[in-house]
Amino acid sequence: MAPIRNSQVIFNEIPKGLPEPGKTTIFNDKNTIDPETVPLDGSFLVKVLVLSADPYMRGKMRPVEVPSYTPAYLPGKAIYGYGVGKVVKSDHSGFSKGDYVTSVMMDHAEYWVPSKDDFSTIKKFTPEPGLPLSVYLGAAGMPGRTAYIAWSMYAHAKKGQVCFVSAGAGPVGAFVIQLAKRDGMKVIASAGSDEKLRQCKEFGADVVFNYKTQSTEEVLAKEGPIDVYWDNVGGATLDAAFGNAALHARFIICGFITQYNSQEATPYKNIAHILFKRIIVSGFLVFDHEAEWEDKFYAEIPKLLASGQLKYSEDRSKGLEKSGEALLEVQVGKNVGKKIIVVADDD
């Protein structure tokens, strides 16, 4: 077989603020691969089908020497993240042609040969009938696992209490709204557009508000105090939540998107309420707990999603060349639903 195209999205330079398509990342469509002769050396060849654009990926666009919980991208190399693909050739006893796989290390490319260091991140799965593969990057993937596991561990939800969810129309926030409602809580959700507020309502939120046009402080003062705060954004929203917390509130810190592209730290005026209200603050990264929870998650959640008992929303971009734009969209909140990059059809 003659070589075929294997386009890649290359990390080109470290951004000072928001990542810029064509500058921070570059789409390279000149790369090729020969599926028949590509060296596998105990690995396997994956056809990349769908990729995820996630806020945390901005944190990987930093100097290599700057420490963090996840390694930095390497200039000149393909960026990577959560993806779903299909094995087309294998030299690994644990994977066969036709297997569906997902991994957090999948290259933003048309084809991917995992390194041996990647093997521990790769999960083979059988798609739930009626559930698109892309959902395994959203509600049935990392965002869903994040919401499900952290809620189970830290929310200690009680019927009639109040839950506040920031970024409620995002893939994690939307899942949390539904979990809170299933536990009988009153749910307040914030988002940045009318369309996103409509989605929050569809997911079950009782009170919705646009944080760009309404005062978070005023809404929480009126509708709270809040017993559980699910934080996807940090910054001034987190500070307002501190100031309107109930006694013994539980704060689950899942994201800080207001800080990812800013050089300015937020002055927290209400942080003393952690002491005054005896607030329990729990930072959460999903990979700390996946091993003990994922079997329960996959036994329960995909079926609920396929049946419509749990809802999800996607924002799809067609083509690997849209990867840079997709990464920018999730940083500025332009996407409505889980941001998905459709690389290829499943054939």
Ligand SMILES: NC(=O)c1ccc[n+]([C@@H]2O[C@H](COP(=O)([O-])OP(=O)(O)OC[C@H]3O[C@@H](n4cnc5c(N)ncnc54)[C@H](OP(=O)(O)O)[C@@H]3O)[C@@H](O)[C@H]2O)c1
Second form
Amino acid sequence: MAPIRNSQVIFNEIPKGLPEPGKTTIFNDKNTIDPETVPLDGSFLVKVLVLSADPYMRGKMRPVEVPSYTPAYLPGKAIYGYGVGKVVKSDHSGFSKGDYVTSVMMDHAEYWVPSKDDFSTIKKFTPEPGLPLSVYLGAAGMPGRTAYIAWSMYAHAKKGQVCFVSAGAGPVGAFVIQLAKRDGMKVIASAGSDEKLRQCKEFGADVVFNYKTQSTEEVLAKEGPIDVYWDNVGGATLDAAFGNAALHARFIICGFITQYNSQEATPYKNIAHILFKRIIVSGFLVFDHEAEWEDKFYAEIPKLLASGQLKYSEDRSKGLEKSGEALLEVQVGKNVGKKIIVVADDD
Ligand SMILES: NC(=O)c1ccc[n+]([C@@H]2O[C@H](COP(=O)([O-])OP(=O)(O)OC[C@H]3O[C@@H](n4cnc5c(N)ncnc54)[C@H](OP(=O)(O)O)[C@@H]3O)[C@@H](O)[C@H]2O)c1
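Having seen the form predicted alone, I'd like the form predicted together with the named molecule now, please.
Now the full complex is given, and it begins with the chain already shown.
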């Protein structure tokens, strides 16, 4: 067989602020692979089907020597993240042609040969009938696990109490809204556009507001005090939540997107309420708890999603060349639903 195209998205330059498609990442469609002769050496060849654009990927665009909870991307190499693909050829006894796999280490490329170091991150799975593969990157994937695990561990939800969720229309926020409603809470959700607010309502939120055009302070003062704050954003929104917390509130710190592209620190004028209200603030990283919760999550959640008992929404871009743009979209809020890059059809 002659070599075939294996386009890649290459990490080219550390962004100064927001990622710049074509500059910080470059689409290279000149790369090729020969599926007949590619050395597998105990690994396998995966056809990449769908990839995820996640906010945390911006944090990997940093100097290699700067430590963080996830390694930095290497300049000149393909970027990688959560993806779903299909095994097309295998030299590994645990994986066969036709297997569906998902991993956090999947290259933004058309084909991927995992290294031995990647094996522990790869999960083989049987898709739930009726559930698109892309959902295994959203509500049935890492964002869903994030919401499910941290809510189970830290929300201590009580019927009739008030929950506030920021970035409510994203895959994490949408899942949290539904968990909070399932537990009988009143849910306030914020997002950055009318379309997103409409989605938050569909997911079950009782009160929705656009944090760009309405005062978070005023909404929380009117609709709170809040017993659980699910924080996807940090910054002034978190400060407003501190100021409007109920006694013994639980704050789940999940994301800090206000600072992913900026060095400017927020002046937290309400932080003393942690003491005054005896707020329990829990920082959460999904990687710390996945092993313990994974089986329970996969046994329960894909079925609920396939049956429509749990809702999700997606924002799809078609073509690997859209990867750089997709990464920017989640940073600036252009995505409406879980941002997916469709790389190839599952044929
Ligand atoms: N701790 C963990 O283990 C873990 C795991 C997964 C995700 N996360 C974090 O959880 C958060 C949500 O993730 P997701 O996948 O559901 O993302 P997402 O909602 O699909 O995308 C991020 C959203 O953040 C909002 N945003 C961007 N800049 C903002 C700003 N300056 N102020 C307020 N909102 C802003 C945008 O929506 P608007 O249009 O509404 O502004 C954007 O669509 C992210 O911060 C992510 O890093 C953490």
